Amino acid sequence: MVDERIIHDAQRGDPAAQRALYEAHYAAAFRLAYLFLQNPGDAEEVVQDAFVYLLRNLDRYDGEKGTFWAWLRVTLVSRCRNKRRRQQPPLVSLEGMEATGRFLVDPNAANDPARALENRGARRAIWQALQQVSEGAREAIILRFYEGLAYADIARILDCSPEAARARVAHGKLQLRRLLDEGEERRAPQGHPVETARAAG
């Protein structure tokens, strides 16, 4: 997301370069922390803590081992998990997340009100179901489908094997599908067949 020259200058203690690193990665970092913690205050705290740690330890960064964002992401997820272990966060609605202006929204939906409503409804159903998925599977689902990571990357972040990462994603998808199907059944009129939710497939 930022070139090596900025990172090199930041490693030398250049405040402008360090600020550029922070600004380049803040939005993505906050989004990921929010997905894990479901609380904007906790997400902000974890993001700030992760940046403080990494900026103080920039001499440990090795560009040959991965990007700065990959390094930040591992640190961020670790701190999110520690934070969550210390306290049980309250569930936050999708509307609350979107109100922060930091959730990715389909830009094309704005030109199609019907599509926008349909997408919003699907996102809300998936988000609510995701909160009921078991913790390990939920973490893997977030990293796989919200962050778009390969199983090997998920394994490094969650400290498990790629096979275990794949299994967690598969297990999470099964849980999501069951929860979404149950939600559809509750909302469907009596006597009408319920179509299997495709959002988690």
Contents of the next structure:
Amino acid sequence: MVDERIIHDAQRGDPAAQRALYEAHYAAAFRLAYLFLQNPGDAEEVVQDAFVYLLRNLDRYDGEKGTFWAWLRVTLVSRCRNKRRRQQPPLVSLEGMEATGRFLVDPNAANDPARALENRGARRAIWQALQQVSEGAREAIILRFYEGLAYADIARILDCSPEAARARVAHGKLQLRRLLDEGEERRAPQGHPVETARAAG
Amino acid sequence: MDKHLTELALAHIADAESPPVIEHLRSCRECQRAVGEYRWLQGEITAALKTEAKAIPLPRPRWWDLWERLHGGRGPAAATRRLFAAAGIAMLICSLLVAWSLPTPVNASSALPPKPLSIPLPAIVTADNELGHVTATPTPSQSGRQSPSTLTPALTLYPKP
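How about the form predicted together with the partner chain, since we already have the form predicted alone?
To see the whole picture, the full complex is given below, headed by that same chain.
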């Protein structure tokens, strides 16, 4: 992601290299922090805190152990988790989930704007349902399906065993599916057209 | 047919890095469908997370704030703030000095003498040269009134013999 030379210069205290390092990772770090915290202000604060820590301890960075982004991600997730522990988790109503989307999404909707809109609503519903999932499961799901990490890496970040990380993801998916099914049942007792079409197919 | 797999097992299988070979799954369409739905859900979770992450407006990176925190307020922004503070203090001192060196501003109304309630009339003065020098004493008024004449000399010196 970032040239090793930049990291090397940053380690030697070159402000331009440190700035380049910060700016190269800022967007990705902010987005990941936002997914964990669901609050842009908190995400921004956590990203700044994480960079202060990393740039102060840049001499500890070892490129052979992993990328700078991997190091930043561990720091970031740790800080996000601390931040969330200090806060009350945001509440998302089931009514809100029902109002914004449905569970079933037509995968062949790329060329159909109406279906694409429906898919967008469904993704919003998934995002909102994800807020109802238990915290450990949600963290593991974000790392697994947004960051695309292996269970061993998730385990290292969340400080648990790979089996525990796998179990968290599976439990999270189970909770998510139930939440989405409940929302779908409440919303459309007559049956969703896509669901009906699928059942018929 | 043997028992269906549990939901948790299906969720596990859908995302297993090396899917286990389970005999039941080979033959059970229902469990295969459930695994397929979990796989589809995983794709949707990824899409939902990416959509949400991209939808949020990205704030501008605040490098100089970070720099200040890193260097304990020695960044350019802190230097500018210090410069402005110093300039403000210097201007305040200068204005105090200028204010102090200027004469007290005269207030037009306070400069005028207080308006007397009654105009004192000059008293008639009597000169006495008995002791070789002239002394003047106000002449006691007659019948409690002082002379209204303003032409009355205040002091009359008599020529020495």
